[in-house]
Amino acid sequence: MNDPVKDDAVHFDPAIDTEDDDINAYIDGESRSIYNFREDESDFYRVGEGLTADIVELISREKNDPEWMREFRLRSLDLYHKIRVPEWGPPIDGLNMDNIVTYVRPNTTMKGTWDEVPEEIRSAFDKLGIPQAEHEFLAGVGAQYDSELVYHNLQESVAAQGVVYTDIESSLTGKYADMVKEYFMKLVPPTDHKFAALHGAVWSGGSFVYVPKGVKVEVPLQSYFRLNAKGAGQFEHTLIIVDEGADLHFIEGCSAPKWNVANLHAGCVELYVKKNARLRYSTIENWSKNMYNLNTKRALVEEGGRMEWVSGSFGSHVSYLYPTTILKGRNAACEYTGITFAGKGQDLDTGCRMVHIGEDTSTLVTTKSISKDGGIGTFRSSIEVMPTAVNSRSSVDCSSLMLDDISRSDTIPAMEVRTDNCNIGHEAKIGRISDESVFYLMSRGISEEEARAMIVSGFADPVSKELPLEYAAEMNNLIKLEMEGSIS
């Protein structure tokens, strides 16, 4: 995704408004009323709109950077102005820079108890049932309102066995400011492409983990990222690193209410999978179908090391998401399992990248996509295989599933392979659901919409069944909430 430098600045317009009819349609027409609630931010503190140097140097002292991390914006910014829009994905002129608010700060500092957030936030997360979640099955959570973390939590008992886990900003000046320093978007430079430059010039919020060598958590972690603000983007950036022979779950999970302007998530995720140690990495994404989801994850795993990705992707108006997986120790392993639903109004390009560069290393993708009410789902994949990696297998499987006429799936997939020592496969399937199983299970008392939706519940359970129980359940909730009135 590198892409060429133009002299002059790239800007997206126009702008969405409050009078863009088609818009407003497909926004005021979802039914996901659970995640739909706004709370009061009129004592919030806003930057104001646009990127420019001056918001960038105010969100550096905002944050109290240390001065390496000041340059590092800066320059981030100069790419940011130089590289272009990616060509080949979904549009994205709907969304205008000049327009967003790239900081919005909460009315309150990082606390570490539920009861010391302030009422009207911690009445959002009580909605979302993260306090519950984190009572009954987590080791710790970390909690984002806008751009800023106001909670975050490590069990002591896992704290007790050397574990890292807080929130990035306190970790560039403290105890750690080295190691964040060494690691901090090396995976992902600014280089890399358009809004992996965006991030790094406007980054806030999100979290450092670090799993000492030989540690196994037993319990997930998690963070939860709400954008409750208007027309604003959220920035957050994670960073993890699993040491050798460590084992770590981290789930992510984020949601935001609909507006009729165009809001912004362009996070990031670093993941650093050492010798023969395993991370698994769960994410619903349930964004508002105002959002434009472009979000860079990737990972680098040592000999050895097992990566497993377990990813669902719902709401969003346009999506850019193809989490990354490096394989370059030897016997490196990474696992890929997705879902993909879009709906009216929806255009979600998704998929993954793997990288191979040690020998027997292996790969196996596996993703379901849905699509219904003229919603777009793209699943783009590419497999690197490079001369060093003999030995190694990688297998693709997507399976794509249109509910209407109206409603589009493709497939690109792209392989380049420089060792004839390999195995390498793809096999994609495209279909519809079939009137004789509607038919049959109507012929048993039950409804058409009824029907369908346990139909597409069936095809995303292999999905399903890889996340923890509660969010397995989330997940199910959301197909059930997307596939009312799907009757065609």
Contents of the next structure:
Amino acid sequence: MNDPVKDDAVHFDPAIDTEDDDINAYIDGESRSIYNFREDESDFYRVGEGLTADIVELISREKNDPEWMREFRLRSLDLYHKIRVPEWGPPIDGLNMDNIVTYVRPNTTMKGTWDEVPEEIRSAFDKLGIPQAEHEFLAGVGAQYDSELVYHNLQESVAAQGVVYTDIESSLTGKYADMVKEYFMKLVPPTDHKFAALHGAVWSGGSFVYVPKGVKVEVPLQSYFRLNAKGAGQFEHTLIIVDEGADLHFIEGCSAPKWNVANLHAGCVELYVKKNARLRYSTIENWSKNMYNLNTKRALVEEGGRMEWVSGSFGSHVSYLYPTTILKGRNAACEYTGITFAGKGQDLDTGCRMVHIGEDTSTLVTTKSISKDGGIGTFRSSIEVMPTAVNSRSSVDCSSLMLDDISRSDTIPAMEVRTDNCNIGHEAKIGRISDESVFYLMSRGISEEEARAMIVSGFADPVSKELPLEYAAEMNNLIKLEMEGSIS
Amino acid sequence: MSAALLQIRNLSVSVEGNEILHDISLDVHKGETHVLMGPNGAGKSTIGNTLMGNPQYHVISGSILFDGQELNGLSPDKRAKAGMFMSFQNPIEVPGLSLESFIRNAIRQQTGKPIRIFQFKKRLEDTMRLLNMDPAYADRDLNVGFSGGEKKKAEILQMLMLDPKLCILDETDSGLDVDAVHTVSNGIKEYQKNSEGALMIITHNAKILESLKVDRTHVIVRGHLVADGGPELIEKISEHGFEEYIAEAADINE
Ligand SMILES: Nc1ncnc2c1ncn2[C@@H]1O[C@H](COP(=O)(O)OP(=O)(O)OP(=O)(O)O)[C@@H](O)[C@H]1O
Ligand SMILES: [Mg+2]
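Coords for the form predicted in complex with the partner chain, given the form predicted on its own:
Next comes the full complex, and the chain you just saw is listed first.
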């Protein structure tokens, strides 16, 4: 049963699945076709469904893990079985781990040029515009398809600066093996929560980035994660170390076609921002609406370092996503700018957590949440100020826009302040699109649908402004897609 | 004389169940400038909103023919495309939408054609200069943080950029300083000069009308049109107020 099964029993028709069930019901009527294409993967290698030590061993063998990693995986699996499912967030009973395939390897190895990538996989990334984006404005790209990276490339000039950008697997044995071992899942230990433990057991793919001291990478790097396989999980690991005085912008994109069974994403992102370094981490997440997105992201910022998160969450059925920043060094700073769009059938529980440890640390949180068609958006902010964090500052500003009466938007702020000597502020606003605004725009010849979309885009503007132009355009496009057909 | 551009016939309008306008009839021809005066709460903005198709205002009876087309039942964007424009008494703030991209989108939607960016930018800048507006305002969020006067100028800017057939200017002059009144009035003159456009100017203040050619004046009191006349009516009201008309409206109401 746990033998690797070459999956020929089920042949996936790349055309649109016509089976009907709950999930299909709420996806109906949406035009997300630009993301919703499926490629044939009948000749891909899949491990069996479910989660046992045998499967974990198998993945470990497949990946030629060093021994410590094999043990790490098994320990994590053990923890996974012991830790309870979180009960405070959106329900995840639709997710049955016994049905999730944890490892699906495309029928290729990682390539350094798009020409070598097999046609059906390359065409997926072509449709998503990745090779073109790379050509136009990225310094390096990693593209993951299901469980493995299928493409990785870094501009020579950037490589010449000593920047390392590779898949995690090869980093485990190469020149940086010790560094990876030192940092891997130290910031997000498998003990953290059930899905961190799961990640530790079955992680596959993802990127390792190291920017040496003082090196400023002028153009962003991007990783794109595409989960094509039905009923599968994606567990990529991203480990980024920006050394002292260095500077990097990393962009992460993700999408998946819609299936009528649950898919799972339990990735993990660990970011180390060293003294006086700066890292900007931008995400545009557009998982399909059968996805459980239980992702963990964390950053550790040393003295004078600066962490900037920009996050756009549009997809998934259920999300648990709370990027955490630990401001360890004096004068460390973090800015979090995020937007969540919860449509029909979506329950997006997002937030951000800031832990102030160093003196003079500062954090600034600006979030926008939009809900529509019965979607639920919950934003949790947690600001923790340790006794050592004297003279620190934090400002949180959350606004939400509810597009109708059946949708929900909640803000749950939490603060734990253990020093008197700090300055913390929180502001939350909940609003609706006013009829007067729609009338005003319409009086200039703009259709109602367009007027609403313009108001929503305007609401999202503080976030899109933080994104590179091309991604801002993609985000606006996603908003437009979400708004389409919203007029009765 | 050719058919009127705007032909309002026996129009009665209610807001939230209260009848505000009673049996209004009025014609505006191409190229004409009309002035609509009346005390606070008389129903002037209600006329504007009704013409523009604000869904809060319900037409109980009567018809509005504009350029040969019945407007009742038409959504505001279709009216705008037909050539109707209203400068709002209280322009709305839209965060995150720049003045420039708003105008660009409006033109694109009205004409249905893609816009030549360079030409558009040049025209926008020229028009802003004409209105003594700092071109940097084009990048600012629509009306957000604009002073009262700046908002009004932005309305006139939109009017000149969209080049409509009929413009309702709802107290565009109120809240403007002396110089701004002069600037806005230059903008209006520009509109009168460049097109066959007609105007319906709602105002409490004769100042803005001093340098404009006015064809007709209407007085509205408590939802009734109580007087029609030429430009001389403006002066009369400036001197004597609405007292005489209020009595008249009271008679009608009885
Ligand atoms: N949206 C609305 N809701 C409720 N009442 C309204 C609304 N719009 C207008 N009214 C009422 O209709 C009447 C006419 O208002 P309108 O705004 O048309 O007056 P106006 O002549 O423009 O006055 P002003 O000179 O003060 O601008 C007023 O009594 C006003 O309270
Ligand atoms: Mg008024």
